[in-house]
Every structure is written in C-alpha cells, then in structure tokens.
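Here you get one chain, nothing else, as structure tokens; it is the form predicted alone.
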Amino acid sequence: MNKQKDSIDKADIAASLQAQFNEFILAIYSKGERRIYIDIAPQTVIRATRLMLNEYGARFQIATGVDTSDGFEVMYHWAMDESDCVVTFRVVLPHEAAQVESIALICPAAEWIEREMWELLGIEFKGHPDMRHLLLADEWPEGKFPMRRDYEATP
C-alpha cells in the first residue's frame, strides 16, 4: 500500500470512529502514520469492541495496562489489516474504583490477558468467565499487585 491511501484509510476510519462514538470519544489523536489512538469512556468498552468486531472486522491483537498517577489505564489494541492500521481504545480507571466490563465473552482472545491484569494489577473485569490465576501462584497474598505503583516487595 502506498503512503497516501494509508492516510485516507486512516482518516476514513477515524472520521467514522468519531461518528460512532462522539458522546464517548474523550479525545483522538495519531502517534504515527498507522496508529489511531481513542480515549473512551469506561462505560463503552462493550460496543467499541462490538464494532470493531463487527463492523470493521478488526483482529484484536491485546490489551495492555498499566498504573499511573492518574489511575489504571486499560488500552485495547485492533489491527485494521486491510487497512494497515492500528486503533488503540484507552480507558483510564480510577485507583479506587478500578474496574471495567469484561470483553473475553464476546472476544474470547482477551480472555488471558484480562487474567494477567487482575493479577498483577487489581483490575476488576466485571463477567470474565474464569477469572483465576494465570501467572502467580494460587497461594499468593489476596489484595497485593505486584505491578502496582505502590507494590513493595518483602524479603
């Protein structure tokens, strides 16, 4: 593909994010020629992951989280292969209140990595289907993440 249709794809298909999205869209903004980055509403997770499937039968690649000051933020990754481009869904959740729905029931490939977060950061992903450990231990300490900020480990 050459440069000037990806930028029209790219283009097109933030135009119509927008369009499907406004009263959500937090903000939108590229950070490369092929990325396409949304903040969302929490609340959303559900029907943005139902239209990328849907609609644009985007390929979920994984989702990524992480701690910082200003709460979790839980980012959702989908390949647009025909278009050669990556959207990027970013949620940011409170520390106190860190919890989203799941989206493993209607996107089995989240499944694992909605597990990994819960484990490491305390990320409640509300209706997963079998939220146990994947990583730690069955005996690790119930209510200590140890990618949190604020995680100190014992000797």
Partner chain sequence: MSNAINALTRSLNVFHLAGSACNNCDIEILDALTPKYDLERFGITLVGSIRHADVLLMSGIFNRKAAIRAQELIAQAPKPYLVIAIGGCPATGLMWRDSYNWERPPGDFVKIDAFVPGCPPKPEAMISAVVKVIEGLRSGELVPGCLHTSDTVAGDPALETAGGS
Given for the second form:
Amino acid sequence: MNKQKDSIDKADIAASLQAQFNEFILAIYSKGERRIYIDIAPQTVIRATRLMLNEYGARFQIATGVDTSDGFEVMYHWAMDESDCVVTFRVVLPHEAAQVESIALICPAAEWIEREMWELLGIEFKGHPDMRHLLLADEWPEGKFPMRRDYEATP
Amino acid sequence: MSNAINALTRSLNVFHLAGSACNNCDIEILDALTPKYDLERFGITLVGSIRHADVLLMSGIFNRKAAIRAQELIAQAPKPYLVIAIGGCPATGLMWRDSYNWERPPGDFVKIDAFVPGCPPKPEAMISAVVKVIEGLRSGELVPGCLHTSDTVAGDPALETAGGS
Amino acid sequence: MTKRTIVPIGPYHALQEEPEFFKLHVEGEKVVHLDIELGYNHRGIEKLSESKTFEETVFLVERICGICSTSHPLACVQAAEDAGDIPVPERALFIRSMVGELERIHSHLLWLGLAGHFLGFNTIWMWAWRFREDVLNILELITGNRNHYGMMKPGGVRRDIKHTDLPAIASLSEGLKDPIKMFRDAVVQDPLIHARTKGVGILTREMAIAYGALGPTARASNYAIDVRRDHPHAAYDKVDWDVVTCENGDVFDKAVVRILEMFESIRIIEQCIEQLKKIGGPVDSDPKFVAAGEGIGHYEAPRGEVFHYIRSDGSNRPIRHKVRAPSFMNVPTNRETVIGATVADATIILAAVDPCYCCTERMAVAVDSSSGERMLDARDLIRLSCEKTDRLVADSGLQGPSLPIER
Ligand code: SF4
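Show the other one: the form predicted in complex with the partner chain, since we just had the form predicted alone.
Every chain and every other molecule in the complex is listed next, the one we just looked at coming first.
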C-alpha cells in the first residue's frame, strides 16, 4: 500500500519528540507502540501545536477535556498517519484558573472543539476568534457546565 | 364524521419532524416511502412544509433547543392533524432521560395520537400504525389529539365547514 | 450595494433527516457568508456514558447515529481494548470488518440517493434506496436487525456468523455489484451531472488539511488519509484493498470517491467471507473488566474517522469517554466551499460532505425584520436547485442519467 517514504518509525517517534521538545516535557510514556502520552506545561501548548503541525505534519484529531480531582486536563490528540501512531499532549489546568491559550488561530480544526470544551467544561481559551455556544442553547444558564463533576441538574 | 376528519383517512400528507434523534427512525421513515415498502402507492407523501401536513411524524427526543422550535412549528400545522410518535425516543426517552440536555417528553407539549415503539421500528410497524389510525378514525374511536380541549372534544366551528360538502 | 438576503436552512427542513440550521447570507445570487448553528441534536452522550458499564456504553454510542451504528461502537470497544489491553480473537476481527463494510455501502447508497434528490434526479434516489434494502437484508441476516446491530463488545463480537449463512451472504453481496456499476455509469458518464457538480464547491487540499477534513471529503481533495490503512485495526491489514482518492475536491469527486469505495468494500467483504470459512474459534475473549488506564480507538466510518477516548479507573464504568465524529471536522469545511457559490448550488454543496448532525452533536425561520430583507423559504432552495437542473436540460437537450436495469 502506498505509504509515504519519509515516515518515522513508530519506535523512534518518542525519542524524536524528546529530542525536539525535551525542555518542555514534564513526563512522557508510551502505551504500546502506537500511543504516546506527553505531559507539558500549559504555557507551551502553542509551541507544541506548531511543532506537531510544522515538523511532523501531524493531523489534529481532537482535544478532550476532563475534570479530575487535580484540575482540568486538556488533551490534544495528534494522529501521525504515516507512522501509525497517536501522540497526545496533556496539560493540567488548576480548577481556580482554568485558562489556556487557544490554538484555533494556528490550527482551524480546533475551533469548534474549543468552543465545545468552553461550554461543557468552562475552560477558557484565550484568544479564540469566535467564542460562543456551539451545542447548548443560548439560554443555557451561565456558569453551569454540564461536564463538570460538581454539575447538578437544576429542576 | 366531519369532512375534515374524513380527509384524514385518505391520501395523507406527512411531515417529518425529527427531534434530537439518532436519525435511524428518520431513515426508516424514508425507507417506508421508497420502493421496497412504497407507501406512496397509497398516496402517502412527504411534504416540505408543515402547513401542508395531515400527519406529523415525530422522532427522537426533543432537547432543550429542539423542543422550543418544535412547539413553534407545531403551532403552524393546520387542524386537524394527527401526531404519530415514531420510535422509543419520543415515547419513553430511552437512555436519554438522564441527560442534562433532556427537556421533557414531547407528549407534554403536543397530544400524540399513536406511538410506534421500537428502536427503530421497522417500516412494517409504521405501516401498520397508519392502518390502525385510519381504522380508528373511521370507526370514531380515535379523535385527533389536536381537537381535544382538556378532556372533552371541541366542536371547532372551523372544522365543520372545512372541506365543504 | 446589493441587498443581503439570509436564507435559513432548517432547523426543520423537509429534506434533511435531522434538525440542523444553516444561515446562508446571500447577495444577489452569490453566497457571501455561512453561519452554522448546532445544538438541535445534542443529547449529552459523553456524560451519559460515564454512568454506563463498558458493555452498556456500546449500546449508547450505537445510538449516536443510526447510519454509523457500527462505526461508533467499533471505535468505542477498540478504545476500551486499548485501555485495558484486551485481546480480540481473530475471527471476531473479520466479522467486525465485514459488518463495517456493509454499513459503508448502505451509508454511501443513502447519500447517493439524497444527493440525486437534491439535484432533482429522483430516480437515483429511489433506485439507490431500493438497493440499499439489499444491504440491509444482509445485515439483518448477520445481526438480526436492519439497523442498530448490537454486534460489538469489548473483546470481540456478540454474535458469530454461521457457516451455513456464508454462501447466502456471498451471493447477496455479489448481487450488489451490478447495481453499483449501474450507479457508477449513470453518475460518472452523465453530462448533466457533470454540468451540475463539476467545479462546484471545491475544497482544496490545503484547506482540507487545515480543517482536518476526513473521509471521502478529504480523499476527494487528494488528501489520502484512511484510518483503515494508516492505523490498521480489525482485519483491514489482513485483506487487500485500495484507498480511493480524487484530484479536484468538487462535489463530483466526492460522489465518485464514494461510489468507487463501495467496490472496495465489496472486495473486503468477499475476502472476509473467504477467511471466515477458514478461521474458526471463539469470537469473544470475554473480558471481565477493563484495567485502569486510558485508550484511544478510531475507525474509518463512512464519513471519516470516528475517534473515541476512554479512561478507565479499573471499575466497570469509564470515567471519561470522549467521542469525536467525522462530521465535527467536515462540516466547518462548508465555510470554504459554499462561499462564492450560487444559491442554486448551495444545497448540493452542503450535502456533499454528507453531514451527520446526530454524530456531530452527540455531543428556520430567521426573520430579519429590521432591514426588511427579503426572505427565501427553506423549500425554495431545493426548488432552485431543481430548476437549475431543468434549465440545463432545456438548454442542452440532455436527459439526465438513465438507469438501465431490469430486476
Ligand atoms: S427510537 Fe432508537 S432508533 Fe429511533 S431515534 Fe431513538 S434511539 Fe434512534
């Protein structure tokens, strides 16, 4: 099948990422050969996005927001189609200051998902070009975020 | 039987009002109209505007956003009309009842004349529902829900004249 | 300055299966701006999933979308298997691929029919949906239901395919070839369809990449991504098939990609049948729990990659379950394709990505009375589209596609 030639071998991706991005990586682990999870600091999100887009030509799959006891986790999933690998960058934001830089300007594919995470989890994306409700009704009560752990449905 | 109700037992104009469905019910509705089941041979056709509708087919749950629109839309339907709820969603809410975006069952804002349970119901089930509804109208057992006021049947003056003689 | 008209499409539009709301801003004949409003279909599935066991989530995600009722469960169980390192018996892999490909054929036929309808070729609609029934028959034979198959489970599939059923399945899928050939000839060679769809709604390769377009929408723009090939799963690396791509990214190419993909699907199904004759054994590894961890599963649904992320804490329920459907990435590309087009073409362009709102949002009447803008009714749009076809018929003397098949 017609795979591109210049693909990086699965086994080398973690090493290559570490070499490129070492100073910003807080933790890195691979789950099997095909999944790599990397923890980074929130300030380096833009840098990581540029790296994945420009250096690796990766495809932005989606971002996932999770409400955990340590804070909000935002995970950016990148597919490396040539190498059969999914790289996930993870940032943890404190509950009190759930803010992170928006990547929608450099990666238009992320525009809708940031809107979704904002309305469902209440994570603020600084610099997002068009922040408004995506899925919920416009009359949705302000300050209520259904995907949060402490969300209680109002009668 | 008034003329207007009599008209409901003939070629029906169907309007398809999909709520927040998984759209399988919607596809099965269209299936019932396409060649294998071919409801069109009985003159049952899908219409593009609710103002031309005799029957509203409701499918899916109606979430907070959709419920408002659906009510606005139903208000435009010409009376008398029939409402048939297709699938388990509008009947019981299935697994969506616990969702934060669940508003209320459509039965709360419109009187539903027939339920076709199933997830999704087969086109055969929908055809059988239509047959039963028509039989009910003919025998007088079924009075379209849109004509009920509280629990008595309204003598809607417009109705008696609608359709002429 | 030309007056700006807003053409609302939806949320309850006669010919959309689902509620969705586009606002086309139109000047004269040209579309100048597109507003997409979602939310009529949002049911909060991700949150609901956290209250279900891993076995139950499968039934939940099945009901994300009626057309993708194999794709979502398959991606979901793969995520759970990835999280808990659950093995899957080989026979189950082939059954998964087979059901997945049957679903692809029925979905593409469904789209083809609707697209034909939008262009005013109702014959295509009726024929496509008629042959779709044949696919549903096979699925009913295998799974017991026309839709919502309930086949997938973590660790395998729920039902085996009987050996005695295989010949029937083989002959039924053989019988699909002629109709699909007929559609290919009717669509690919018909000058009237060329006139309506070639060069219409072009999505360039750069834009496809920037928006992260997926599936046939991306492949029509020569962006050759296919999760089945790039991230092999189920049995796709054990059978022989090709990724179909086209060059131009217009509506015509999107149709061609879908039609040619159906042939590949039949190829895969045939090989799966052969393999199923040889490979015996169980179809389910019957895991008792999903070990703590996180997992990603993806599968190439008819419309593109579906993506599921599952995190397990070792209990029998996911603590986070993220779902990303292909239309979530594909629908925003409409902003590129529809702007600058004429109103008559807008319907088919919007339909060309095969938007599926149920998936996108698992997750009209817009009256602008202040400026006295002229309102076009939603129905007018399809009428405009059909009228354009009629004009072309009158001008060119062409008859439109003929479907020469006797059954
Ligand atoms: S009843 Fe079932 S098939 Fe019908 S819309 Fe609801 S979930 Fe979908």
